[in-house]
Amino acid sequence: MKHVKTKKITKLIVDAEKKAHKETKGDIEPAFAAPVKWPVDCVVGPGLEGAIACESKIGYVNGSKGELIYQGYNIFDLCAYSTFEEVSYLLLHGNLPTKPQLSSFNEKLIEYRNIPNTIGTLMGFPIRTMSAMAALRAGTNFMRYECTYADSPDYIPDRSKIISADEDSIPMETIPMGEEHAIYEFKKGVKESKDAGLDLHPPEGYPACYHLISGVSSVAGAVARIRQGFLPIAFDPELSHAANLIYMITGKKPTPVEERVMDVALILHADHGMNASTFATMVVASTLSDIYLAMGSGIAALSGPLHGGANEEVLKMLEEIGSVSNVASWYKHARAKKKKIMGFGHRVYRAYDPRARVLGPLAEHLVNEGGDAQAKTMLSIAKALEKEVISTLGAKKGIFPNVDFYSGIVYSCLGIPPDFFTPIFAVSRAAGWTARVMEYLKHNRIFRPRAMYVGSFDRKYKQSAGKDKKLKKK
């Protein structure tokens, strides 16, 4: 990772920070950025918009100033001077590792990335015939039976010390506010089965975390492999979690630059706030409900249109504008039409993403290294796209390039299929969602919110015609 080359991708890194601090201005948000004293007053819009779920250390997202924080280090930072396996570390045990400590976190991730049985019964599936993400949920859930003995006859939680999900709801629906104290704590951990192999670990803790970074890598490169009509590749103790992944979806080892940039892509991506994949991972996991399964609600939430998917349209937008000289003309009619422009804006932030600033610049290395014709078409549309959005609606609306607009040229770059996006985010995605887990369960409370009855309360039941006929039937 210290190879001269990558030199000039940390110089590009914090170029981008420079050209944060000197544009975007503003302060911690404090609304969310407090201990929160319960309950809490706050405004909540529909999809429990505004809401406030937990109290968090692990990422924070400055909207306003278009700022990523992941357990107090700024994202500009880990991009340029650590790795994805040092990021992953941070986020599951709040400080970066020791040498020793990352040497034996290394070491973990290495012997986890070889779950042979979980890809020999990939190869049996349809792969062929199914959606990526489809395949990638299915080989965590196969992870889950290989590495831990969670099917096992035995294996029972100890509910002795765990509320139950009714009486966990009475509280906070009592008027107006519940107990004063209506926090509930999973207190005794579980029972292990009496026929566990040294093998093997529970489906939940740390060893879980661990092996769900590491295999689910393995279960993208095969599944991605297997997609191409190839054999899955064994991954290379040699290589990085980044170049491993590179390597086993592609089965070219990658050059220090590329392996530098997926390292950077996949710190990038490793976590994001409360967003929609976060939620459902945590609801499920909030069941105790093990860290496996949690993770494959969150892997289906990803996969849904609205969540995920939106680098590889941005691809295919630019390839519908053609050419530069399209691009104003193609703009005009596009807001003309109100249609969406794929890339631009967020949910969260109102100034330019910071994670977009990195990835911009990361393009345009790789394009001008060594990319092909097609690649320098798809930047420079890309450009000029970007020109003509914040002239026009930058500073008027807080619009500017997402994690999304750059990203699909800098993976395309990398050698990974356009249909595989998604999975890669997943894949980086594991860190923050397996760490968010295990925050939260420290002071578990199961979620449970309301919803308001609008319906009818006085209709009376009447037997339909039909149901008499086929009573006389019988």
Second form
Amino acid sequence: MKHVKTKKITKLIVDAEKKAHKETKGDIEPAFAAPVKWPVDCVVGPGLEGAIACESKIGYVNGSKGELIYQGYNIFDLCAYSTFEEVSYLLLHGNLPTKPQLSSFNEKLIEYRNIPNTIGTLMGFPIRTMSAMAALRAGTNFMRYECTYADSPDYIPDRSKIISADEDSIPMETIPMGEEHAIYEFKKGVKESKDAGLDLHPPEGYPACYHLISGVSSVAGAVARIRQGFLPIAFDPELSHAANLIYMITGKKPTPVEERVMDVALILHADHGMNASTFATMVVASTLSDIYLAMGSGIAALSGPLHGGANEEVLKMLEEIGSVSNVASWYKHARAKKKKIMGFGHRVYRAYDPRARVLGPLAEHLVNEGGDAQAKTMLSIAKALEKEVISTLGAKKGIFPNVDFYSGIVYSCLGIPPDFFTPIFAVSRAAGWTARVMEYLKHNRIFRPRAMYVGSFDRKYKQSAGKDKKLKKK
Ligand code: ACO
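To complete the pair, please output the form predicted together with acetyl coenzyme *A (ACO); the form predicted on its own was given just before.
Shown next: the complete complex, the earlier chain at its head.
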């Protein structure tokens, strides 16, 4: 029965894939999809744009073709036929799970939904006055205390795990290949801590990744409830990851269609190359700080308006437009004022974002299935605006809808409050963040770019008069 109700969703995704094949051409970009021979030559722009930081098998974004791949699988196939649990396993372990692997992975994820100490600690914080992402970040960092004693006053670090290869001991002017000894120490550190047999779960390694992927959704659920003035809801072990997330945030068990749509949305957001939050997570992890603190940094990066959060702005924009008949004049005015249209354009994609290709039809499906009058108006405005933007900026500048254009409408139809759109993004990205950290740590090298010094060198030091007076007083 559940399968029959969600069959339409599979068809919509398959149709979206066919459309993508028809409309976008292009090949693999050799500059971003080939083994690296270090040191690598690349053209680097400000903000490290174009820089190659590492090799990865986890995912690939082909910006000119509008293609997204996880571990070799096209995103359309994963959305049509997989679940978020399977995709998380795939990202972390490189292959889709067998039946027994999936069942033990699911068991672990369900066990790790239970984070009573974290929720208890969170409840003592001013969650209602903090931003949702600040609260999510705090909760993720508190999860660390569920599994490590590292911050207790009695904790004595094992000196054998302290890595000698920090930035003071690696000669910074060496070619960037990793000093032999340093690489050995890093590998040793990771392996030793994995086998260390701590009393609780190890603070690194795959169990910590599972703990984070699962636990962060419980944190999101608790934060959402507290911010709405309710007590957190206990997780339901019978529900899938997607269904439990909706349940813990809204207090309502989703229909099979709602569950499936959330599942697809989570898959679509699980990984997306070396974006700012992924890079932030990896930079912190590369210091061998633990993965909880590393993921907290990813959440912090995602909280910035240039990264997560455009979907909330899209809804505000659609509300401001107000009706389909206003679209053309609103757009003309916005263009004249050189306004960026929210939900369009992307740093990497110069084609239609494949995630938007899936989310657009899903938004329409949800609205048609039971959306209220406001949702119907929002969708009609969005579709009219899409036509205007593509006809003027599509071919000319490669500006097409991005993932955020339709996701706000989708989440609204699922009953998710707008301030929870970005936390949901973080909940799904936990899979990509942890997978990329685990991959990078296998050949870890602490991130350490250089800044070009453009200051002066020969300024003469002159003690200030104020400082003189202070010294005299003493
Ligand atoms: N609306 C209108 N014009 C746009 C838009 C847009 N949304 N995005 C880019 N352009 C135009 C720019 O004005 C610029 O035109 P010009 O050449 O005449 O100066 C050209 O396209 C290139 O723009 P850049 O800003 O250089 O593009 P960049 O790749 O740096 O920006 C970004 C990408 C930040 C996403 C931008 O498209 C934008 O601000 N979009 C709106 C916000 C948004 O939707 N963000 C979500 C992105 S997806 C995500 O983060 C999950």
